[in-house]
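To begin, one chain is listed below as structure tokens, in the form predicted on its own.
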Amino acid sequence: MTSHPITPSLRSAIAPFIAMDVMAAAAEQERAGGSVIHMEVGEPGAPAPAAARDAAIAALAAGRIGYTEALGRASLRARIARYYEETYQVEVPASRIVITTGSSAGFLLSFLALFDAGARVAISAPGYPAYRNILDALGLTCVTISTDASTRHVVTARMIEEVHAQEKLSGVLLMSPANPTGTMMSREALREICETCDRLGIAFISDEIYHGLTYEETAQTALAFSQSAIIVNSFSKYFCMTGWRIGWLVVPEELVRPVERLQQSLAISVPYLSQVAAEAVFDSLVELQAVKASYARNRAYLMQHLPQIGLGSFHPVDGAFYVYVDIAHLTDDASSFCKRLLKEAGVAATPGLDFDRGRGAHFMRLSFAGREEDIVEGVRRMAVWLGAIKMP
């Protein structure tokens, strides 16, 4: 039998998601008998709350697990609408809420509904790597807006206006609190961005996946300032439901039907069991606040002890569960540094090149979403290793 070589598409030639590669390498090291402290992936160490698990078990026991409407179960959409009123004092019609297969599907649906091939969409650097990769795969033009300490490492309305003046933007996608930095824009800064995008006719996508995980100031939704904003959120982070793969969008009325048509063909619907569990998780806020309190303790521990082991330069950790650490005094090759850290010390961390192709070689990201004892052990291992190594 003969065969011919298969040539992958150009759209598939996107950059790897390095954090996932690190997780795979860490798993391989564990399978070989090694001990690894996982600080590479933003995954809560706590399980999904009991109410969510119990609801899924009950639904499974009931028998039939079928499709739902493409936009999601009506009761879940209504519960999310209620959540916006309870949390932000913002009224959102349930008709504008779309249930998605995690925030990842939310980005895909948003980009397809909003932009045609070649459209220019701005993101921040450092920033979440999947943004660029999805944009690249869809044939969209990714425009990077680099941040620095002068704005506390967040994009401002003025930056957006300046980039748009050079060549028109079709969209802007920002996250607050941010991954990998943990930095958060102020309410006034968010208001200015919403108003600027509305005035300039730029679609604004607000990634609010880390809402609920802030440690000093609370986060505000972009819906408080613009009814044109597209909101992406998920049950993965605050709600501890990563593997359930369920999230949601809030879209303007004129995008509901386009997104519905896309969802019908790309996914049909989001898994029924995950939707049932997600609706029940809103009854677990006390449990979730206890999980958040553990993150706060981990954050405080790292902010106190990282400087003591020579890792004292990092971005403001306003929210989420990451510390973005400057390691320029130790290496100009964060990828090699993190590989050695994993192999020699058994600590998995993500090199900054995943988040910033221009400056990321001088940074690494540490997640503190794990168990408190693991964070303590991770710092101990890094302290021993840093005291022994001689980086080139």
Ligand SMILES: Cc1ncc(COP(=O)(O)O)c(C=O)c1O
Given for the second form:
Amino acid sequence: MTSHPITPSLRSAIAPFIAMDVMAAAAEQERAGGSVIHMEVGEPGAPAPAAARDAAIAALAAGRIGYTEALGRASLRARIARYYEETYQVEVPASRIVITTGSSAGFLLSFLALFDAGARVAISAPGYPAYRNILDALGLTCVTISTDASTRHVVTARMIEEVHAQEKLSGVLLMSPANPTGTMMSREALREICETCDRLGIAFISDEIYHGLTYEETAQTALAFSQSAIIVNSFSKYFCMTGWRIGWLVVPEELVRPVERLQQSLAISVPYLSQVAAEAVFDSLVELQAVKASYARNRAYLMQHLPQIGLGSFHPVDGAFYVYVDIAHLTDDASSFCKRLLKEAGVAATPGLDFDRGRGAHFMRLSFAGREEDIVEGVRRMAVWLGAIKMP
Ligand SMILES: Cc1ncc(COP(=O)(O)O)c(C=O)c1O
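Could you please show the structure of the form predicted in complex with the named molecule, as a counterpart to the form predicted on its own just displayed?
In what comes next, the whole complex appears, and the chain from above leads the way.
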């Protein structure tokens, strides 16, 4: 048997997705017999609704699980089109909807379909880590727009215009509600971003994965304001189907065929079973509202109790299921802090560096997507630990 040294590609030298590394460390601690409260990843504690699971069971029993068309099953695409009508009163033809293996694949497909190597794409900091990592892996230039409390931690049309004036942007990718901050932009702010991007010829990608999970105002889709916006969405969060790895894109007509060609060769198609289950999940909106009500209770619990345990400084939680907590008074090294929190207190949380390479050392993100009893226990463990620790 022979071998030679393998050198990984430069493009693979992307940053780790730290939340996933924390999840792996937590799993190892559990395998070694430890007890861990999971507040590190945005993963619903509730299973996929019964209708989705029943549909998958029936499909399994029926036998053949095959490929589907690369763009996805026609009936699922039509159902999603109807969902836009029901939810946002926006008409979108099913022909513009593409089923993807989670929104993660939606980013890959949309970036490949829209941008050539070197193109400049703006994202926010703090922001979702995989955006930068996927852009980096594809040889695109990631332009970071830092947000702060003066704009409620959201990127504005004006910021986009200023960055574009310095050096041309090819794209902007934003989310509302946002991860890790939980903050949302107003409808008017979203409209301005859509109009600005259309006027400047910048591709606007709107990650709407946390739609449905808002606590004050409902979120509007960018499709209401622009026919050119690219929408990324998923069954992972509101629909509680993380492990089914299914999401969708809404793309302008011109991108349908390019995305179809990419999907044909990158994935062939999205798993059939997941597509069948996803179609049925739209019959479970009442069940999903009950899950959302449990997030609202978790949110209220944290809002009340985090200040009592010395974690009282966090961004406004308008939506999603995260609290982005300022821990500058406790540490200037959130990574070590979170490692200790996991090891010594059995609470998994994600250090802010995952989301913001500049300021993240002073933050940690707590997910409250888990079960209510786990959130209460997580706070109890943090209270005991914070009462006892001496950070260097
Ligand atoms: C903002 C945002 N977009 C996309 C994703 C990826 O989700 P999925 O690939 O499961 O659809 C996540 C996951 O946490 C997220 O927070």
